[in-house]
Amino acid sequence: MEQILDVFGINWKLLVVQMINFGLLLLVLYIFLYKPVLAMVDVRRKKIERAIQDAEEADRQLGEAEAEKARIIREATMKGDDIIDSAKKHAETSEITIMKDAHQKAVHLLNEAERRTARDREEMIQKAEREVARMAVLSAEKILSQGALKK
């Protein structure tokens, strides 16, 4: 064996030396900068898991958020359609009584225009007798006074 390291010009001891500095060296690179790095890459890695995890309540908080947004307008339109349908039998009512309200003044107004029109024809009809009973006196006086300076 030492003849084939010396054809090839290898020089055990120097070899040896190597394989220590080189073990030195693996172990010096292991301690401060494998172990970092690895420590770096895992504390890289859970940020990273957590920002996944945040990303994935993100998006159920959405959703959650979406879902109750949508429930709130069904029950806003609800709401409203009940309102609009109350206002609409409350504008009926209104109208039904304002119609009766409205028709109820109109026969009054009618029957006190036609009780003033009868009472200002009683009162024509009175001062037409009057003055017809007048005009009678005057007549009769007129013609006893003619008769009576006819004799």
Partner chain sequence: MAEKSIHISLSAEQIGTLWGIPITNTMLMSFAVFFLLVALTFFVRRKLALIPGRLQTLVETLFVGILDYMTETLGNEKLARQLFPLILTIFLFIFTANIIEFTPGIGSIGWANAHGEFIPLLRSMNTDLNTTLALTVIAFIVIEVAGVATLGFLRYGKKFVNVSSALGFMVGIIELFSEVARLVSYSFRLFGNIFAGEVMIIVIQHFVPIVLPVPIMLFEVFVGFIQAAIFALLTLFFVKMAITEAH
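Okay, that one was the form predicted alone. Can I see the form predicted together with the partner chain too?
Since only the chain itself is given, any partners or molecules it might have are not part of what comes next.
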């Protein structure tokens, strides 16, 4: 055993030095390499997770907003249709009223005109009768006066 150890140059001092060397390397690499690198990876992973969550949240909100928009547009369209419908109905009733009014007015005007025409004609006839009577009296007078002269 002793000889084997001697042939391979095994020396407990060298063993201890190598172990310390390795232990020190382990410590330095752990503190300055593994820990910061893995911490960095973890931090980034968390950040990415949060970013993805945010993106999903934004997507969800966008979807909600889209739905809201569609709903609002649908409602507005419906409301607009209602307004147009009621306006049309209103216009129709108004039209009928206006037509009726106009018709009444027209009838009234016509009646008035007819009445006035009848009255005018009557007046004219009366006037003419009076004139004829006067003319008849005048002609009679003339005839009578001529007859008297002849005599």
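The shown structure was predicted, so the numbers you read here are calculated from the model rather than taken from an experiment. Each form is matched to the other, and the largest set of C-alpha atoms that superpose within 1.5 Å is called the rigid core. Residue numbers count along the first chain shown, from 1.
- The Cα position of residue 142 differs by 2 Å or more between the two forms after fitting on the rigid core.
- The two forms, fitted on the rigid core, differ between the two forms by 2 Å or more at the CA of residue 14.
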